[in-house]
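Form predicted on its own, single chain, as structure tokens, below.
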Amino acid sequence: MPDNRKALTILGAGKLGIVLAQLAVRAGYVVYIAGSAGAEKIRLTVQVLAPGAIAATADDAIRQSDIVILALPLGKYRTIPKELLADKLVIDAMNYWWEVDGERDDLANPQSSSSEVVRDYLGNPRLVKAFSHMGYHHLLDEAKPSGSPGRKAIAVAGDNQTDNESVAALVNDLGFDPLLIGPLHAGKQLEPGHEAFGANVDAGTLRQYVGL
């Protein structure tokens, strides 16, 4: 019998990638996860921490899915196999941490968001910013069914309304109220140093944080 569940790929097998995999498996997605160490080296970690997810190489994982979440250190964005992402909906969940990524003028440009830098490198106009402002521990603890009292919100920023709505649907599936905040450049409001970064709040409060 064919598996008609939606397929989702996560690039990055760190804390954020594992939590997103847990939430997506719980929501009924077929989840592929790839890390820089290779499929075999992360297989046991994935089996223990995100049971039901499938460890794979980045190339194999991307080919299996229409939606790809980037959850690796931002400083490694140039290692992403961009030729495989040309027709994919890509979700940027990365942030610039100079302690991890080093001093990077390209990632600290006050005139653009880091997501715009990644989009330009990938050459993919379908890139959407989401899942980046809430800590991974809150993502895991706060996920709730739609309509639950006190449900927390995840901001979504992108240039294509159809893709934004697709990402909003995923946000809802994973347990959060989506808040569309505007074009990709608006994602700068979600970066470290801004009020919305680290926000574990409902949609009304998050709306205030981003100035809507």
Second form
Amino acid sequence: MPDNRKALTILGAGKLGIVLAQLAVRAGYVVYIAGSAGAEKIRLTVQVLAPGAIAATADDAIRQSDIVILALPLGKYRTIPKELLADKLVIDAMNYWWEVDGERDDLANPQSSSSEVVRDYLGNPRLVKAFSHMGYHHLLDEAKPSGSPGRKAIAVAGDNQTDNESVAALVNDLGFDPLLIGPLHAGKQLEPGHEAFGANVDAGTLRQYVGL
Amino acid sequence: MTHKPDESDKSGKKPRTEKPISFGLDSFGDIPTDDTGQLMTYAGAIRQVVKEAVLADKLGIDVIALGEHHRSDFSISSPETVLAGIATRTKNIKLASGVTVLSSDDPVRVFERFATLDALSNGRAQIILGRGSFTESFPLFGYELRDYEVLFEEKVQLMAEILKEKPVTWTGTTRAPLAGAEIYPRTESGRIHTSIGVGGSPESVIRAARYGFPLMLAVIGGSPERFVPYVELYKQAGAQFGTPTDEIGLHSPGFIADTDEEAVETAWPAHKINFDRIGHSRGWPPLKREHFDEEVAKYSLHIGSPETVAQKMAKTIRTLGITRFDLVYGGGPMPAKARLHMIELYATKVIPRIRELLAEDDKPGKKAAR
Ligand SMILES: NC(=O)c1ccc[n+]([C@@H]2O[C@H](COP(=O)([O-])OP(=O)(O)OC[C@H]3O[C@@H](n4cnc5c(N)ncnc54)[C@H](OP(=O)(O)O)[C@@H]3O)[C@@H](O)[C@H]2O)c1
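Switching forms now, from the form predicted on its own to the form predicted together with the partner chain, please provide the structure.
Every chain and every other molecule in the complex is listed next, the one we just looked at coming first.
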């Protein structure tokens, strides 16, 4: 393939998934996006809301790129095809949202972060948490080129430094200043109930919110 | 800005003047404070809404929409009962729910109640169906959150059938089947005006188009411009399904006072209490003043003097090409007096000013600038 654009796969074609697809297309990525069912069900949505992105089944979408963003309801994490994700850089953008996910003891564990639960389920140590703390409407409204005054920040938490840096580069490409906040466990700071949850602020302020 | 409103040009837009824009008010029955600064009772809050609707009708506002909630911060859990009270004391104002949480209701009952309201009001009843942004009604009425999707999908489908006002035959998993059921009272017009309220979910937009329901977009955060592609999605989906898509409305929060400063200082404490109470159950940290100010300055909080709010609403109406704007007013414990004054300013200053601004756009030579 002569196409040397970077590829990105997004699982979940809802509010968050669509916005991430919009931002990634704009940043010049080849974007594959999947919902829970076939490509047909989301084709019109993708065509109109994120033109340029390619609607696919989850399996096909995953095969197309080395980076996969999880943007489906967290309560459904066990439906993710984990075998296909074994060698991928997986970005977890999901939050435990009881109003959608129901009351779930496995996700509300005060010791571990929900991303650690997902990592353990997938058995993939390369999982990185990012794009989870900002509302989808702000993600779309606030994306700006690197160096813009007042650019907002997205926190990145993961255990592998190289992967963290890859995700930081993606965050930057999509329009935000990346803020590395430490290992995957530190992603707990970004969850509902914490100061950084919902944060639509610059890197300096986000740093304070997560206590760095 | 992330989206240029170029969609309106591609879609062969009609001049807006074809259908006059309707302006509404929307309340959830927040508990206001009285002249002594005391919180009113729930009953007092409900009577206050009736009083406001009567004023709105007298001043020529087109619609009053009342939301359904089942939590301590809001007094209205049964909008159509309050609307029935309003019906007998008003003449022209349309009486809408905003929204009727259909997932945890029975479509047959919903029709019966709104058809009754339609009778009492000489045909002024309107329904806005929605999933609601809260989930309290689920345990209260014995529904499971995990059935969220199927409950709404099935009930919208049944509702669409019932609204035809013909015998209904239906089977599904979420209520008893109906075999040629007649549902009464029939309305005089043969149709209750019914829309679907949508937050940010693309699937809900497509669903509204599939059943041919008018669309009401709930814009409660971020920029209204980001809904431009949703409007396009609705239209393209309607074109595929062969359903009409010319009625698109929006509901968004706001507050109006004589000056910008007064509006912001009155709205802020009430808004913060409201936001923090809701945020507490969802894990949002307490609202900071700078974030409120940012929403007011850049995004969807329509708060300010009549001129500020008129400019902001006119911009939204232009950008999205909508036909209806319902302003959600009185969020949080606000002085009842300030709410009444806001309604007066909305009717006598803001709405006429918006009409003027939009008429200016339609003058020849101005169009290209849009
Ligand atoms: N909304 C926000 O502002 C926001 C911000 C940050 C993070 N998040 C997080 O992002 C996630 C998605 O939220 P959302 O608001 O976008 O939800 P949403 O609008 O309900 O969308 C969820 C999407 O996930 C799809 N899906 C479900 N199971 C799937 C599977 N096994 N494989 C692929 N796709 C699947 C759904 O498809 P079907 O319709 O076919 O089921 C739907 O397209 C949640 O964990 C949320 O906490 C949301």
